[in-house]
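Just the one chain here, laid out as structure tokens, in the form predicted alone.
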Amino acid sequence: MAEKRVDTVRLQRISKAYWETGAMYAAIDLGVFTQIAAGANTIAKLGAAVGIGTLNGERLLDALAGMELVTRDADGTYTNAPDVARFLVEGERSYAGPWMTFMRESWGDWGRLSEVLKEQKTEPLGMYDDLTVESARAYHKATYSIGMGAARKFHREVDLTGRRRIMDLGGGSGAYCIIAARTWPGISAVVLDLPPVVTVAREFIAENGVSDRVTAESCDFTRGPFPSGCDVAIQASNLPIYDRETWTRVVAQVFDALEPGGEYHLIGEMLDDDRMGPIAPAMWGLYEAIPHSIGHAHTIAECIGYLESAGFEEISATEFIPKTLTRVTGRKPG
């Protein structure tokens, strides 16, 4: 049997990737997907709708359908694929185009990659080393949603029921403490950030109604302190802005703040322990090179190891967003 012909077809695809997230960037900016739904769901429709012609509105729409982002019926109506119907859709709950988009500003720093590796320079917090509540309220009004729809998650997956209060170190938004207290009668939870985060932070704490149950204070969990009391700590999405050294010194100090018998939940952008995949952790680990971060991507194994050196126990690994996040658990002894 003959061997298969090798090609240049993935090779390309990859190379003009970027075509497709500009594709994607102009449909959300335009509102084209809000559109769809809202029944201007042809060419000649949509065009008229977002101010791009009937002529442009084909274009976008063939490379919509090439990306199965819409799908198109025999008679030349167009449909939001579901997961663009749940999150691109202007309006409903889970809305994240805001999200989607945010990444746009470090679109040219992924052009010369090259020249940035090559500068080789690492700042303590990364991108939050000049963070204002201004540039912190914009980042965290992209991640809401996001956040939201993953707490819910986390909450549904993770049973809390006679835990007493939560710590969320690098809490951002909320989300997390905000959801635990809908879900859990009598918890209480506070959220640890920098000082421009726990400005927005309280701002969606008020807006969901939850003051009397969760507060925000200022912290840097890579220096701490971590407040007493606690017999809960989550950290979600802020793995690879750190390296190992930080991450070992990080939980062993979230051990020792929590209670007897607490619960300790990492939750990030883990790669397999063969360092192969998934994609996703392997370039939110390569972005860290942007802002000059001195993190990088960590192993399901590294992750399990900075629990067990720390001394945490009942240590776990369960797929939390598919090729995307990991939550590791452990359990303080009591």
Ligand SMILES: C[S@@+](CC[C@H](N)C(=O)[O-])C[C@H]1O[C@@H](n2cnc3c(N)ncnc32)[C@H](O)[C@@H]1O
Contents of the next structure:
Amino acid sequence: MAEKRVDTVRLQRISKAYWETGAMYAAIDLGVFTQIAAGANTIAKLGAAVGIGTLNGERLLDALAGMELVTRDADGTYTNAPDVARFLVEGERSYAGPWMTFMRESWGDWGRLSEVLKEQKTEPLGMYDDLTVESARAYHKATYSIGMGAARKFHREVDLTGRRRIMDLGGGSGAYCIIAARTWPGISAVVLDLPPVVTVAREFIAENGVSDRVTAESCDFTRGPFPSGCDVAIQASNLPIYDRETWTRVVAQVFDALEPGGEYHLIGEMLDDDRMGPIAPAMWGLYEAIPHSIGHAHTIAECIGYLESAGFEEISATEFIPKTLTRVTGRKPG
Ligand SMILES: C[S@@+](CC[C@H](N)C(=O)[O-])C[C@H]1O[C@@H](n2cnc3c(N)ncnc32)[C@H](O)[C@@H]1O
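Show the form predicted together with this ligand, please, because up to now only the form predicted alone has appeared in this conversation.
Zooming out: every chain and molecule, the one shown earlier first.
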């Protein structure tokens, strides 16, 4: 049998992948998908609706069709792909535009990554070193736009019946605690995060009408101390920010703080154990070079190891968001 001929197709696509990012960001910024959903679904109508004219409307829609973000019918009308219709049309509850463009400020650094890698600098808190309330507000507008959906999924999959109190370490907008309060009668929760984020978390908590059950407090989770009286600990989407030594220490501190019989959920961007992907956790690890954090990607086996060495039992790993987030769960002996 003839061997498959090696060609340049894959390499050419990767070498210009940032063109696709640019096209997607432009479409989100201009409200293209929102306008298509509202009926501006031909080149001429769309070009007029978003102020780019017919020539650029054609260019952009050709690109978006090539990326399979929209489909074009024989009569020249465009329709959003199902994921675009759900997540990129403003006004939908599931709108995640802020999250999809969240990493835009690192755009320039990706273009000079070889220089960034040679700098070999590390700062303990990485990008979180110079957070202000304003930057935290913009940041968590983005995490909230994706985190509320993730939190709903978490509370559909994890039964917290009978649990009394959650601590959410690096809880950001408080999404996991807000949905917990809506889902589990009688449960209370505390969002622990850095001081500027606490201000923002309190705004989201108030906006969602759960301030009687959910609070937010300042805590650097690499130092503690952690609150007592919690029988659930959640830590979501902050895994690549720190190194193995930090995680070993943090997970041990969580173990000590939890009530006997309590449960811990580490939800993170985890690599397969052979470190051959998936691509998303690997890229989050590589991204950490840009803000000069001490972090990198961790494998599922490494994360299980952090829980084992802390003393957790009944440890399991469950796919949470395919190819992106894995949930490693353990129980403190009762
Ligand atoms: C990507 S966000 C995730 C937020 C939230 N867990 C979610 O899933 O929606 C990461 C969060 O970790 C917080 N964080 C990072 N390092 C921290 C530290 N040392 N102590 C407390 N919070 C930290 C950040 O401030 C940020 O709010």
